[in-house]
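Listed next as structure tokens is one chain, alone, in the form predicted alone.
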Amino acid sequence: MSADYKEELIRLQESGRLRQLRPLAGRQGCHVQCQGKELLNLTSNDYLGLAGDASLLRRFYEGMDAGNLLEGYGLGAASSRLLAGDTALAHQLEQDLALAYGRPAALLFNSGYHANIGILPALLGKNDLILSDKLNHASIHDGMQLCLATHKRFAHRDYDQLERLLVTHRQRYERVVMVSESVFSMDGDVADLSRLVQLKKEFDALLYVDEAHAVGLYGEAGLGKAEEQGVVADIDLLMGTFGKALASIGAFVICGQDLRDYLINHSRSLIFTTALPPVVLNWNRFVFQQQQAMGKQRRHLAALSLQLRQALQQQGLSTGGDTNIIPLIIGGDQETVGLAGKLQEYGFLIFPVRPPAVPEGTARFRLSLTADMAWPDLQGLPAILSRELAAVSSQGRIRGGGTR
């Protein structure tokens, strides 16, 4: 059995797919050291710049003294919430998340991935539909998978399939739930959450909103997509994370009293697993508190995308999303994973994101900017991608140039 295992590795490493794990030091705001060598994190998922902010660790730790050592600095939780894991940190930090989005309540999970598994399965069963974006993240098509309903996807971002969708089906379900990322990770692009409302309310259907990738990032609080567009009190569940823009780990869902008390009895993601630790809590309750304040670092970030995206054009080379994440679409993997080796070289730490985390022939370079970053930072990149793509074009290995 071994040896299938072996030549399936084989075989992702001669094809460009085979993933590694690569550590990294000496974080320096924005900029690692990767081998060695000092570059410009690229890849990173601290959209604020907070993970590497030194001076707001200090300032977090200034609060800890020997009262309050276990109780908000402590490691372990030690058991689950529904056993002895649970703290007043927790509910303090859920009732701030709930105040912060003007609802009823919220719920804490470990992590998007948790939160993503654990309540579509919770809430759903088989006489119910759930109708999904087909570029949402993995997590949700896991909690999918998982889930007893039947599950139907609709062509990314395409409304008017949805609701084509709604009409054939929605009189043959119970409950029907429509499911889409706010920010879709790959590609930086931009649900219309104000069409999925109208076709909620046109339908009697739940709506499910991921903002992992925008919460931290949009609407005059940092609340995500849904505080921008205004329409926070219309989604029955929005999930957020404290893993990306917060710079932590856990994520929270926002919903009804009602929605919440159910999930605590139903889902297994939550009721099965050791809680957060006091110090992951009380982090998570100071750095969103910080984070509410902080729009001149979303308005520098909306500068810095524009600027790249711009430039990137100004080059030939074609950009998709209109965010902070901006993804360039190399096409094949060995292409892809030889050029993210060669921009290191140039200082530029660049991951290949290939399937099946993204389609079939589209592998690419998702540049993903922070807020600590500068245009000094970043202004070679254009050119140096540019160079770099139309070198490969010429070698053949490329169709179309070499971005698509």
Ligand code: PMP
Second form
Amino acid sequence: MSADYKEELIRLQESGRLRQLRPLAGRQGCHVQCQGKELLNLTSNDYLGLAGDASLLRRFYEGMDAGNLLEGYGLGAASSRLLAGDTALAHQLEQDLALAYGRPAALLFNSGYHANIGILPALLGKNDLILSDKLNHASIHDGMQLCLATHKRFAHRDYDQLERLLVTHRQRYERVVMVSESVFSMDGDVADLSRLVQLKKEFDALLYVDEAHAVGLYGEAGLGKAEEQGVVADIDLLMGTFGKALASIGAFVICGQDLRDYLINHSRSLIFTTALPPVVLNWNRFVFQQQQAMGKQRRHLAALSLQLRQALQQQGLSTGGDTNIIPLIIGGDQETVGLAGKLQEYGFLIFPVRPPAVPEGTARFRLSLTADMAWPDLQGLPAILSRELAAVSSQGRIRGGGTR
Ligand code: PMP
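Could the form predicted together with the ligand be given as well, to go with the form predicted alone?
Let's see the whole complex now, leading with the same chain.
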């Protein structure tokens, strides 16, 4: 290996930023085995607890039409959708999605990452402008980098600043697209979609909402924050993934028919990649349908998240957001890595989240709750966190202002 790469890895290690792959074993619902120890998994995006739901899997496999193994459950699509990789299944899933959202069309992508890097560059050119929330996910950022359009970022959820940007710049560009996550992945807070819709209408802009952390969790039918806030019909491009609450892989965008057709012709991350395998399409259809009736799990998760937030606050720890993603800002990278290791000793699997995934000086724990957890799993955590954080700050090792 070239010396520069080695040096960079040493530098990352010394600054607490080295990322490593760590295999987990023996997953049983929200409990995992890590280095021989059973831990409560507080890092997962399996928000409805479906990835470890053996009875759901059994129902899926029992319902398989064995006569149709290759077409319905095969493990390889063999080519891209625009070549021979397209299937009736993909179209059925898209129809299910469009119907559930009550919108004209849906288009599948292989993942949320593919969607976010493929949609903006396809739709926008050099005379266009993207206005993006500063805390939007890396995949949205990467999509903007691939785009010829100008992009500007507004402060997180600062819609007054967004409005000022629209006032100043709208006239100079042909198309303007506003992009926001609905539930922010690292902060667990929520965009004001109604305000975004109002701005989009006032300034004749397009609205692109990433519901990766909301699909399955909000709204009567689990369609996301847009359903809960009653604005599905006003969102031009609503992106959701199957990779999180829906325990699978793949993603979709809900949009108008023309936009769908346009993306099929121009979106490179759709055109130049092998289609999702039939078995995944089938599971996605099954799980998307099943989740619509999971109001009970959604309510349980919301109540559990509130209970943990309140218990953390009672320990003097302040948290942001109001979803099942609970951030606890620690500040320094090394401290966050050290504390994560300590929490594993107590039986909690929490990975440190460090820059560049979050802004400098805001390394954190991102406590991610799932619907298969119960309060006894969590009740010891606030006191442990409070004690361990106090120990670190008394040694003067917290740089980022402790908790917030
Ligand atoms: N958008 C957001 C907000 C995300 O957090 C993520 C994944 N962490 C993605 C998109 C990418 O989705 P996927 O995992 O399906 O590629």
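The term rigid core refers to the maximal set of C-alpha atoms that superpose within 1.5 Å between the two forms. Note that this is a predicted model, so its numbers are computed, not measured. Residue numbers count along the first chain shown, from 1.
Comparing the forms between these two forms on their rigid core, the Cα displacement of Asp65 reaches 2 Å or more.
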